[in-house]
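One chain comes next, on its own, written out as structure tokens in the form predicted on its own.
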Amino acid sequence: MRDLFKYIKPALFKLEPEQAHKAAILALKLGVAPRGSLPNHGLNQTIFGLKFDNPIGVAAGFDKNADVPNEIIKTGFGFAEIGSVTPKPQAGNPKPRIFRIPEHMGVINRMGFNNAGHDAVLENMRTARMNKQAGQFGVNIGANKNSDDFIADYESGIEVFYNVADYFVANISSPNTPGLRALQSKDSLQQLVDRICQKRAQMQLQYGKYIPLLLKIAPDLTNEDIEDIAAIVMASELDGVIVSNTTIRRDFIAGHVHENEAGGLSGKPLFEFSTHMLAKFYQATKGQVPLIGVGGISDGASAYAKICAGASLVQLYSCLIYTGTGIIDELRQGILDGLKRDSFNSIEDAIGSQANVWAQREV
């Protein structure tokens, strides 16, 4: 299926970059994505409750109003996670707001979490709840720029998405929300877990059921900044940690045309800095808390390598612009291939195998 996006690549080229996600998303609501086909033997897994058919998901940004979760699924992959998502409607930053790095297969963005909002953003959920057959739906939750209290932000996505969501992610990491990451830092970071972790608790005595909670950190962090966020983790009734978000660094494209542009960078060209922070943080964790490894997944190889450096479950978004839905297949069969070719039994053998190997990297 690959091979079909080949041809349509060009003309989505032509496009400018959030035209392009538009047909995108189109082309995935009229069932004529590129898909996979390949079965999801030996691939399965419940993680924090839940059973993932394939650990292989796509990360918020991708779908932010929730129009194709189901869609996403069908193309074969084990999960979507949609947003981030506003209490009120956010236009996001200026445009132009993305920028591609085909030479890197890299992207930078600084759209700013533009979105349609809690109410609308809702509708679309409880209709692709009533049309789902697979896969688990994430909620990715974002605070507005204006908010006077980010962490009420948080409070209200887990309030209004709790009987429509599979899990939750508390997006504290974008770096195009002033003042968002600061959130990292421990004092705040301990406000915003103790209150979240209350909320969900407030949620769970009205609607009679647990959904998972897990956090959004950016890679942009220091030893000192990992060991307190993994303590936080350790000591709360978080439920996992995506490791992780964009990068504010540009030495990976240094001398391109786009490389002073303002915003986060993804894509292949964070695949070793990302896949380097997300085993410290097994490590810092103890492997006691599942994680989600997202950062430059371009092929069967980088998602096997996420895994073994700690992830359970994986995430891409960047990659689809450069290769279409199809590369699931692609995906599916590398993590097949590498847990044969290490004489694994199953993912949660391989799960954190290379992690003290990629913590050693310098990067």
Ligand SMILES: Cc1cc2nc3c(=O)[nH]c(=O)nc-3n(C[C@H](O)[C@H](O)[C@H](O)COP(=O)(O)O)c2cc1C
Given for the second form:
Amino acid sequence: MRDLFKYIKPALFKLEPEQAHKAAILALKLGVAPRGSLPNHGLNQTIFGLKFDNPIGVAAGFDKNADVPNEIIKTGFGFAEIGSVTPKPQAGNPKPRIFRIPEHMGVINRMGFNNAGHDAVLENMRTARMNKQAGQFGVNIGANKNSDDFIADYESGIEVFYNVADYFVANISSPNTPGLRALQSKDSLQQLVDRICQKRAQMQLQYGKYIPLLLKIAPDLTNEDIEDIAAIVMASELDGVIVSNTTIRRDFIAGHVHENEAGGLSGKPLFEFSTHMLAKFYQATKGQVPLIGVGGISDGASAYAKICAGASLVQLYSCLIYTGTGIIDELRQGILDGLKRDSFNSIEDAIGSQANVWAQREV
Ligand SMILES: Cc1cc2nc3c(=O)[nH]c(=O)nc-3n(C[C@H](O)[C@H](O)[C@H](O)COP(=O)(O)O)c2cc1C
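Next, give the form predicted together with the named molecule, keeping in mind that what was shown is the form predicted on its own.
Up next: the whole complex, starting with the chain shown before.
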């Protein structure tokens, strides 16, 4: 199925990246996007109480407005994370705000949380749930750029989407909303975590169901930051952490014409760094907190490596731009091959098996 994408790709790459993205969403809606054909045998798990047919999901930012969560699952992914969604609709930063870096299979974006806002996305999610047959839908929540109280925006996201989300992610790691990443600092994070967990508890009472709540963090953190975040997470009611969002580092693409574009770098250049941070976070949380590994997955080996570095589940976005959604077969097969090669009976046995190696690697 990746072969089909080879023919479409030159036409897509003639389009400006945001137009190409719109075309990809349309192709998914029309059911003509490349899809996988392998069964999910041997890849199912239950993580934070949710059943996943396979551990590979599409990361936030691809389907910001919940236009195609079911279609993402139909291509073969185990879960789809919609958003980030903010209370009020937001236009985002002026264009151009996304740059392809094909020489490195990378992307720089400074979208700035462009999204249709809670009301419109809730409507889309309700429709998507009515047609849902499989997979898990995450709702990734963010804060409006000019909000007076960022934390209140996250609380509002949990309240509004409680009945349509399978899990929540509080995204406090976008580099494109000024001040947002500061929520990762110890005191602010403690406040955020207290308030969002309290909001979830309140909603749990109201709806009589428990929806897992995760944090999404940046890769650009010091050892001290990691220890602080890990301690807060472990003492909290949070269910997991996503490592990582895009990086503000540029040394991975030094000399590239887009090197100095503002925003977050993702895709293959982020792989080693984000996997290193994932392993460090796995160690800091003593393997006791389910982690979703994201950043630079581009083939089966890199998907399997994330699991060995400490991820229970993995996600990708940027490399889909270069490979198309048909890559799902290669990713699933890569994980199965890795498990077999390393004589693991299940994914669970592989999780964190290489965390020591990845945590020590210089990046
Ligand atoms: C164009 C673009 C938009 C993104 N938007 C969001 C977003 O709204 N919320 C979020 O949590 N992450 C967002 N991300 C980050 C991705 O979810 C992911 O964490 C990051 O790109 C690393 O994974 P990748 O290398 O597989 O892309 C975005 C990434 C890209 C490339």
